[in-house]
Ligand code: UTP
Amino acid sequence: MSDAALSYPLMERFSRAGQGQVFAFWDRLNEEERRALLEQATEINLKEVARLTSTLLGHEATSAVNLTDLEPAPYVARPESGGDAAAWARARAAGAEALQAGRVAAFTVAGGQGTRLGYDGPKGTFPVTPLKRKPLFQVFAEKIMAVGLHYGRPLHWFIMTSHANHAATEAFFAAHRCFGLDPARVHFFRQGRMPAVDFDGKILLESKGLIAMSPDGHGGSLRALHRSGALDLMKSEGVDTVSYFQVDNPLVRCVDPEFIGWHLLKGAEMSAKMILKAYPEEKIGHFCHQHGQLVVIEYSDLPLAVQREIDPATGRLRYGPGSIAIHILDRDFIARMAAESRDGATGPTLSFHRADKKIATIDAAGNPVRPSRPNGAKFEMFVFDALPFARNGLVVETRRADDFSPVKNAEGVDSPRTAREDQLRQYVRWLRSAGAPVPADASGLPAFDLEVAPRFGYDEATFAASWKKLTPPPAIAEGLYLE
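Can I see the structure of just this one chain, in the form predicted alone?
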């Protein structure tokens, strides 16, 4: 369809929806600018924008979180926390069987840029390992390859990018030949976007020919899997179980057979890993039960007094179970959640959340506006909001040291330094568990850099098996790299 044939009906729809300002500068745009504006406009669901304006900005809107009937969620405890060791062994066996059958795919949400780290490029290209300075994408690629080799079935890996970093991410993988993975099993697709609006619900323009668009949140990954055709590909390949994780966490076990096994044995449609919060103010969400449903309450939404409550029976935080954005989802559940409202029919779709922001825009005359305070709202979805809709939603405990050390900030907590140190501590634990004496300080941090390639060991058990094969074992010293 030509641009002219597309533009007039589209412009009319925007006008009828009270959003005609999107095309206010149409006559001043060249052909390329018009084409870009039309492409953006076709992404927008005007009925959805109208609904969000009413529910999140209008008289129906409420910012308060309902805490009625709120309780900490139950979870499957680790054996060292009192859980059933035999049940964990059964879970690992069930997960291994699913991996051997080719039922599992890895899925990484990787739309972010390295801006907060002072780094110019997709966050997944940021170097994180202590010795070899491998980027995050390489860390995950090597873990996924190692799991595939161990269980005799290579995995598909789905990577959700953003419009801002899609081309750079694809180019990065091409330049590194997918880090040894089969390119036919590495799949890229873009995250969805939503328009930013002012507080009256009017869609804002970034410039005369561009709408102010922003990613629709990690919850949008479910819709993106559907829209991209990824779910259809999974079905054709016999994949029914999806291991979800975010790009900023080098410690994550991308594909964890125990976690997969618990998910399958419990008949869950969506499962989540949890850690116990280190302190009340830690900025992670809280797994809770409310009105008979499993939910996550964000740290910013739970009153601090509640976060500080102590369980008298255990002496620990009452709301200690914390969300770390690691999930297992059934493919068919993703498809059900990804279905969008059409013709007035609504299914179990994720809710959007409102975030008030300072949005660079233009005024009615086309002049740039750089606000000093929030002048509009962006809408985003959170993937954990799918949990209440899942049959047999499940929370499974993991050890922080095994799965969680995100790289979010340039310095301080959750920074490259803390992630590097946590990787080193993990290597020390594995070595000591295998019987190798490693000097380290009281926190478990060695005085020198070393590194373990995932092919040598992607968890404690596989590391121990590889270490036993070394005759004689190498000296533990500065610069040791096990691969």
Second form
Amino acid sequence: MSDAALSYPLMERFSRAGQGQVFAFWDRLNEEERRALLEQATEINLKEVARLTSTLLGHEATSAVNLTDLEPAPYVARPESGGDAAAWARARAAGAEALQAGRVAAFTVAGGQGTRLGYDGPKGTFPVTPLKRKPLFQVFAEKIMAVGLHYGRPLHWFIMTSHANHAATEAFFAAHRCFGLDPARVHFFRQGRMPAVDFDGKILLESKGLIAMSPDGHGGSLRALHRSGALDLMKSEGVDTVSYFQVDNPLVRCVDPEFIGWHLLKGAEMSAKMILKAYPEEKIGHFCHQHGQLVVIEYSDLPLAVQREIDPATGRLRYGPGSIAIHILDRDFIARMAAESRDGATGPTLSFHRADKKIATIDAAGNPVRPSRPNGAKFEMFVFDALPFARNGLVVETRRADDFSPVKNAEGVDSPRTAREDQLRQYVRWLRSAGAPVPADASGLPAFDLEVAPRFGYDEATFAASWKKLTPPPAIAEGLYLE
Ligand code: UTP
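Form predicted alone already given; the form predicted together with the ligand follows:
Now the complete complex, all chains and molecules, led by this one.
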């Protein structure tokens, strides 16, 4: 269909929905600009925007999250926290079996904007290891390869990008030859976008020919896995279990047999890894039970006084179980959740959240507006909102030091420095538990840089096995690289 033929009904629909301003500068656009604007406009579900405007922005809208009957969620405790060691061994064996059978795929959500880090480029290309300065994507690629070799079955790896970083991400992998992975097993797809609106629900233009659109949140990954055909590919490849992690966490065990095993043995449709919060104000979500359902309550939604409550029985934080955005999901559960919120749709869907932001836009005359205060809202879905819909939703404890040190901010907490130090501490722990003495300060940080490649060891056990084979063992000193 020609642009003209396509544009008329589309413009009509926008204007009937009270969104005619999107095409206000149509007559001043050239052919290419018109095509780009139409492409964006076709992506927009006007009914969804209208629904969100009335539910999240309208007079009736309330931002307050329902906190009634909230309790901390129960979880599977690690053996050192009193959990059943034999059950953990059974879980490990079940996870290993699933990996040997090729049932598991790795999945990274990498469509975020990374504004806090302020790095120019896809976050996965950010250099993060202490010695070799390997980028995040390489760290995951090497871990996924190591796990595949260990269990004798290479894994598929799905990577969700955004419109903004898709091409750069693919080019990065191509330039690095997929870091040694079989390119036929590395799959990229783009997540959906949502238009930003002003506080009256009017879709904002970024420029005369561009709608202000942004990624629809990590929760958009469920829809995007479906839409992109990734779920079909998984099915044809015999993959029924998806190991989900974020692009910003170099410590994550991308594919963890124990976690997978717990998920499978408990018949869960979605599982979540948890750590106990280090301090009440730590900015992670809280695993809670509410009206018989497993939910995550964000740190910003739980009053500080509640976050500070102490459980008298244990002397620890009552709302201690914290979410670190690592999940196992059943493929069929993703398909069920991916049902879009069409008219008449009856299936469960993720809700959108509203985030008020300063959105660069233009005024009625087309002049740029750079607001100093939030002038509108973006809509995002969160993946953990799928938990209440999951049969047997499960929370499994992990050790922070084995799984979580995200790079969120340029400096301070959760920054490149803290992630680098946590990787170094992990190498020290692995060396020490393999019997090698390493000088380190009281926090476990060595005085020099070293690095362990995932193919040498991606956890304590695989590290110890490789270390034992080194005769004589190398000197532990500045610049040691074990590969
Ligand atoms: P964050 O919540 O840290 O957001 O994402 P962000 O956009 O990366 O960073 P800021 O807030 O702008 O600084 C957590 C994870 O979810 C992914 C991110 O790529 C990261 O892996 N994500 C987030 C998406 O894939 N899509 C989104 O729309 C949002």
